[in-house]
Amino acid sequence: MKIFESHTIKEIDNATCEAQNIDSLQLMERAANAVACEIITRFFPTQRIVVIAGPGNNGGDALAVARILYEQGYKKVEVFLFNVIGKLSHDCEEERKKLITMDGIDFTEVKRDFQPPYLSENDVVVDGMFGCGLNKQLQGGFMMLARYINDSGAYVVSIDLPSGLFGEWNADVNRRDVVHADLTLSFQTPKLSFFFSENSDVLGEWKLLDIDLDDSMMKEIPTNYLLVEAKNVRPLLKPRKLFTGKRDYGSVLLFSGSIGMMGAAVLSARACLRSGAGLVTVHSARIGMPVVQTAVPEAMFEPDRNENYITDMGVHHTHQAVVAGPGIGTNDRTVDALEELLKTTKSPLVLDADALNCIARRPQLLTNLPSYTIITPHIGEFDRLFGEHNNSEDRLKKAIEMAKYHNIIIVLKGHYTATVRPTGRVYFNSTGNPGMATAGSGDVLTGVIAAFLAQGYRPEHAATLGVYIHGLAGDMAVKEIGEYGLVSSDIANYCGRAIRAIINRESPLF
């Protein structure tokens, strides 16, 4: 699913009106009906609902929602239209005209002084002050109104965006001055700002409402931001042929583990096998041989000459994917071994965890990364590699810059893991849950990505597939185990079932 920047939304709206032979007011009615229907599914007609409408089209949406709710039997609807400069957008004015003809509706048009309504935690506020057309931070009375709503404890439903939040970048926004929604109802496609952790408390739950925007126009308009869904992943999965053997599905060499950290090797190897790799070889400290051979008997073990940590990362056989990092530690000799690997390997490469920490100790190693290397940092590892960042927006911008500069793929892990390609395109992931915030989850992800690399998938596809399937495996496991009880081995064990669910178009994925 494409994620469009705010300035393109108007183009899509106009194209929809032209293609479907409707005017903008009819499109507004369509949006308002979708919002009203969502509110109706959540609240009884006896609910007190206070609608706050601004002077633009977002306000027009809110006025239309108020009218529809009143027509559907919601008699405790109070409407406040803020027209402080005496100028409404055309569609907002038309919705105002419709509303004031209705008998019994509680309507106030605010032009100067304003006595805010009493709000309590028992009330619902429909926030329609400003949507994605906002071009500056809230000031004056609007800022104070946002704070008043936030302090009231009322349940807030924001139309399109919480008022005061921009559709893309909000690093300089004081979120105290932004309406804090419990539910954000956006139209057709998400906004980029939905995917940054700093905005989660402002957005609350967000949901997309289908208002039948013109599909051909959305396909035509380019964007660098996309949300990955099952329908995007399924065409990438290659069917397996009848007459095949294990070598048809690739060999993975996994440099992983050290004394006290052999679990990382076990998790990565297990995930790799569960995701379809034909052969997996774990190269690790000698001490790890009985652990790996017992926990993952399907994997081969290649002992390092050192008892406790890895000192040799030579690739002595043909492998379709090479992985380094999970649990290897940052011993100087391990860093030396990694440096030699980066300089000599010809195989597609995945670097995670301690491999990234090793590089952070010798930043010049970044220049040795082969093209299309996949690195999978969490935010701490990312900042160790590329410098401290104050927020997730700046971190994503830096990831885009570094992916282009080094010609690598960066999998920036988080709730909406962002896979950043060397082209600058960003693929946000739609699967996963808080239960996956557990030790070893990243080791599993590394194994999944490596499995697809080994099977011949292009690095950018292997990364995107791996992230989606890893999250889906976690979603499937959590249904049985729960968020509190989920451990990383559960995620690994569900990888095969996650792939099957995508191939078989299982509900509710499709």
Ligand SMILES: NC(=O)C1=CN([C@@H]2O[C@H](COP(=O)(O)OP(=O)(O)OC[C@H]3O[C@@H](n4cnc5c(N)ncnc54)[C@H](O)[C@@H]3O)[C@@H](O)[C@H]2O)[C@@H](O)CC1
Second form
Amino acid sequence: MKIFESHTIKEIDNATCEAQNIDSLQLMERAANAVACEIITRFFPTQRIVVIAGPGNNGGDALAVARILYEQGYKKVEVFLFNVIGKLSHDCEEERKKLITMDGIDFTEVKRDFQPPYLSENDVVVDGMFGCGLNKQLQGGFMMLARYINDSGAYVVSIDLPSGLFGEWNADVNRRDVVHADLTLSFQTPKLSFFFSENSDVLGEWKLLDIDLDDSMMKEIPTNYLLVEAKNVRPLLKPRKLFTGKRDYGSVLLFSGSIGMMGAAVLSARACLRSGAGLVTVHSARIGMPVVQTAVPEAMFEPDRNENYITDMGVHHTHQAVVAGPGIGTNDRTVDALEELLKTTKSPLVLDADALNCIARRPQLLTNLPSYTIITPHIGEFDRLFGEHNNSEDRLKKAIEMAKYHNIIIVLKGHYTATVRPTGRVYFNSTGNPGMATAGSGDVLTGVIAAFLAQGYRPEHAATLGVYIHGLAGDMAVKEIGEYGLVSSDIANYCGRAIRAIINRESPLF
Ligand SMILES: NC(=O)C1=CN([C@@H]2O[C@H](COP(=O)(O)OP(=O)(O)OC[C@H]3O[C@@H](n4cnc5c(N)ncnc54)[C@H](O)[C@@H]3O)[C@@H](O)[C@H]2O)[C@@H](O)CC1
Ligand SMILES: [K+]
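In place of the form predicted on its own, the structure of the form predicted in complex with the ligand is requested.
What follows is the entire complex, opening with the chain shown before.
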């Protein structure tokens, strides 16, 4: 699903009106109906609802919601329209006219002084102050109103965006001066700002409401940000053919594990096999042989010369994917071995965890990364590699810059893992849950991505598929085990079922 920038929304609205032969007020009615429906499913008609409307179309939506709720029997609706400069958008003005003709509705138009209504945790506020037309941070009365709403404890439903939050970049915005929603109801496609952790408290739960916007225009408008859903990954998955053998599904070489961290090798190998790789070889410290051979009997083991850690990353056979990182530690001799690997390997490469920490210790190695190498840092590893970042927006911008500069794929792990391609396009993932914040989860992801590389998928597809499937496996496992009890082996064990769910279009994915 595309993530559009706020300034393109008008274009999509106009195209929708033209293609469907409706006017903008009819589209607004559709949007308002969708919002009102969500409120009706959550609150009884006896609920006191305070509607705050700004001067633009976000305010127009809010006025229309107030009217619809009132018509549906919600008699405790109080409306405040902020018309402080005496200029409303055309559609907001039309909605105002409709509302003031309604008998009995409690309507206040604020032109200068404003006596805020009493609000408590028993009330619902519908926030239609500003949406994607916000052009500067909230100031003066609007800022005070946002703070007043936040302090009230009322349940806040924000239309399109919490007022004061920009659709895209908010690093300089003081979140205290932004309305804090409990529920954000946005239209059809998400905004970029939904994917940054700093906005999570402001957005509350967010939901997309389908208002039947024009598909062809949405296909046409270019965007650098996308949300990956089941329908996007399904077409990438190739069916397995009848007359095939394990060699057709590739061989993965995993440089993984060291003394005390052999579990990383086990988890990666398991996930790799559960994601369809034909053959998996673990190269690790000699000490790890009995561990790997017992825990993952399907994998082969290639012992390093060294007892406790890896000192040789020579690739002696043909492998369709090579992984370095999980649990390898950052011993100098391991860093040397990694340097050799980066300079000599011809196989598609995935680098994770300690491989990235090794590179952080010897940053010139970044210039040795083969094109289309996939690196999978979490925030800490990313900052060790590319410098400290104060917020997730700056970090994402840096990831885009680095993916382009080094011609690599960066999988920046987080709640919405962002896979950044060498083109600079960003693919946010839609699967996963907080139960997956557990030791070894990243080792599993690395194994899944490597499995798809080995099976002949293009690196950018392997990364996107791997991230989605890893998250879905976690979502499926969590249903049985719960967020507290979920461990990484569970995620690895569910990978196969996750792939099957996508291929078979199982609900609720489709
Ligand atoms: N496709 C969609 O997403 C649809 C969107 N609609 C609504 O239309 C909204 C966008 O409408 P608009 O473009 O009119 O934008 P807004 O309603 O967000 O606000 C624009 C108005 O607010 C003023 N303004 C902006 N920032 C301000 C600030 N900090 N302080 C004071 N005044 C400020 C502007 O001068 C302008 O008058 C969306 O957020 C959504 O609610 C729906 O009506 C229809 C479909
Ligand atoms: K709003």
